[in-house]
Structures are given as structure tokens and as C-alpha cells.
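As C-alpha cells, one chain now follows by itself in the form predicted on its own.
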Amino acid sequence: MPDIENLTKHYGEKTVLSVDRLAVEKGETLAVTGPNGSGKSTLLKILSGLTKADSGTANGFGKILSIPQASYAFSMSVEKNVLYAMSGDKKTERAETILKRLGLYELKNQNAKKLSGGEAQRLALARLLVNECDTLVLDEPTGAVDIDGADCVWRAIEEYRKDSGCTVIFSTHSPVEAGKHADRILLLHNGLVTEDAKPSDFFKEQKSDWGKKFIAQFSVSGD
């Protein structure tokens, strides 16, 4: 089982990210919520290798792949940006299939530099998605896209979600967000975690003077 010990991460005398024990059933998915500066981009961070923890261990997540909140594109087609990232047999047919459940196969012969931000951010899952993994960890995933493109770039993590057996653990700052598409929530708040639960649950009744003064800025509600 993927766990977290004495976690903590610091930025000269401030304690950005401290997490005691945190243990992770493989394949849920995990949201990690809070407000900026909470510390959810730290702990993203840390389990992606981006960030070196100060002391403490991230063990059991197995292979992981990531992409952080900045998105970026090859100056190649939108196609070869995914194929340029794939390994294996029927590379084409694969690449296909994502840009499709991404919503980007018609831009499929498009420079990837002319995409929208939204775009861009999907191709950056699109890459991603093509290989295999035991975690996906996805800082903000629908940070930079619309409405409609957030429902496709969820429909493509929950497919691969189910053919992988994969654990996801994404970060939002939107208990909303949290709320839909995960199975258990983490609160953050100056770096500690205030909840930790499912949805129904954290909606209903918060442990933390944090937690309900959060909750309380969103019209919310685990049903």
C-alpha cells in the first residue's frame, strides 16, 4: 500500500509541508484541495520527484507519472507531440484514441504551438495517458481549460483509471471539483492536513475549524 511518513518540506524557517502518516488504497483516487499556499503543489511535487522532501518517505507509489500546472508543447504537430512520447506497437492507433477522448483529434495535424491554453494542458495529458503507470499524480488537471474540456479531460483519467488500476492523486482548488471525481478528500491548510475523508463525509461534517470555515466559502454538497 502507497504510503507517506513524516513528510515535511521547508522553506527556509517556514514549514510549508508537514504530513505525519498518510496511507493511500491503490487504485482510488485521491484529491488534495485547499487554498494557495496550502501546500497541495509541494506534496504533488514531492511524490513526482520535482521536489526533494526535507525528511521523511513516500514509499509503495510504484511508477509514477506527472504532469505539473505549467503545460508545454513540442513544435511539432499536435499528433507527433504524443507519438514523440510513446514507446511500443501500434503507437499510431494509441495516439489516435487519446487525442479522440480528448477532444483533440481534429487538431491532430495542427503545430502544437498555435493550441489554446486549454489545449495545451489536454495535450500534456494526452502524453501522459499513452504510457502506463502504477500513479498519476496531476497537479490542477483542469486548472487552464472550459467546461467542456474539463469533462473530457476527466472521462480520459477515469478510462485510464479503470484499464490501468492505477491510483490518481490530483490537486484542486475546488472542493467541487474534489467532490465529483474523487473518492477521498484531503484538506490542506498551511501545509497540515485539517480533513481526510470521502466526499459524503466532508461535505456533511468537518473535524477542523479549518475545514468549516473553508467549506463554508462554497455552496457544496456530497450527494
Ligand SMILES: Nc1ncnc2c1ncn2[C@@H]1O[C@H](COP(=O)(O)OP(=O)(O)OP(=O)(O)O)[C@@H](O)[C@H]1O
Second form
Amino acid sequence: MPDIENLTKHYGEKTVLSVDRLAVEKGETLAVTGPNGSGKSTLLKILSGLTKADSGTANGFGKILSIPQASYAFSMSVEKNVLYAMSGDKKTERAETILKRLGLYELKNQNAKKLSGGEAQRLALARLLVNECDTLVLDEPTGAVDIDGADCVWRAIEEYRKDSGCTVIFSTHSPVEAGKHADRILLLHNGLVTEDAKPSDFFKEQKSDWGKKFIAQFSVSGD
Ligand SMILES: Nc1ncnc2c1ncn2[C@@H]1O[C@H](COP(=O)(O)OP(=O)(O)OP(=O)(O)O)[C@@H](O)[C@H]1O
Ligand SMILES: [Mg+2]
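Form predicted on its own already given; the form predicted in complex with the named molecule follows:
Full assembly next; the chain just shown is listed first.
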């Protein structure tokens, strides 16, 4: 089972992440939510190997594919960006499928450097989802996309998860989005996990005072 133990990260005197123990179910979709600066990206970057933790371990996540919060694109066509990330047979057909799924097919011949922020973010996801993995780590996968774009993104992630049985860990500053798409939600505050619950419980009752205050800002219920 994938798990994390005693994971910490400091910048100077400041502790930006401190997670004692976190066991993740294989195949589960885990949302990491919390306000700006709470440590979401730090946790996801450590999991995906982009940042080194000061202490602790993260084991059992298998092959991880990740996208950072700020997406990038290579200066070549949208279609070539996807083909470039692929191996195996029937590349063109598979690229076409994922580009259609993410609403990018009409843009396939455009240079990817000219995409809008939301389009570039969907392209980064397209490049990821043409490969296999055990764990998807997605830092704010809908951060730059509009409502229709977010629907595409979530449909593509859900299809991929169903086909592969992979674990999905994503961050979002929106607890509403977390509740809609995750089996389980972690709430971070100053690098600490203050809530860890399935969505219905997360919105119904919070264990920490800070969690109560945070959720009170959102008019959502677990019903
Ligand atoms: N390279 C760095 N050097 C110094 N401080 C950093 C560095 N990276 C992150 N931090 C600090 O660590 C804290 C957590 O940052 P992190 O990016 O994990 O937050 P976040 O929850 O992802 O926020 P956001 O919602 O804005 O994406 C912040 O206070 C940030 O300023
Ligand atoms: Mg972040």
C-alpha cells in the first residue's frame, strides 16, 4: 500500500510541510486542499520527485506521472507535443483520441507555445495520459481552465483511472472540487494535515477548529 511517513520540508526556519503518517489506498482518488501557501504543491512535488524532503519517506506509489502547477509546452504543434511523449503502436490514433477527449483536436496543428493558459494545461494532461502509471500526481489540474475545460479534464482523468486502476492524487484550492472528484480529502494548514476524511464526513463535521472555519466559508453540505 502506498504510504508516507514523517515527511517534512523546511525553507529556512519555516516548516512548510510536516506529515506524520498517511496511508493511501491503491486506486483511491485523494484530494489535497487548503489555502494558498498551505503546502499542497510542496507535498505533490515531493511525491513526484521534483523537490527533496528534509526527512521522511514516501513508498509504494510505483511509477508516478505528474504535472506541476504551471504547465509548459514544447515549441512544436499540439499534436507533436503529444506524439513526442508516446511510445508503442498506433501513436497517431491514440494521440487523436486524447486530443479529442481534452477538447484540443481542432488545435492540433497550432504551435503549442501559442495556446492559452487553459489549453496549455489540458495539453500537459494529454501528454501525461498517453502513458501508463501506478499513481497520477496532478497539481491543480483545473487551475487555469474554465468550467467546460474542467469537465473535459475530469472526464479524461476518470476514464484513465478506470482503465488503469491507478491511484490519483490531486491538489485544488477548492474544497467543492475536492468533494466532487475525490474519495478522500486532506485539508492542509501551514503544512499540517488538519482534516482527513471522505467527502460526506469532511463537509459534515470537522475535527479541527481551523477546519471548521475553513469549511464555513463554503456553503456546501455532504448530503
Ligand atoms: N523554493 C521555495 N523557497 C522558499 N519558500 C518556499 C519555496 N517553495 C515554497 N515555499 C513556501 O512554502 C509554502 C508552501 O508552498 P506551496 O507551494 O506548497 O503552497 P500551495 O498550498 O501549493 O499554495 P498555492 O495554493 O498558492 O498553490 C509557502 O509559504 C511558500 O512560500
Ligand atoms: Mg500550489
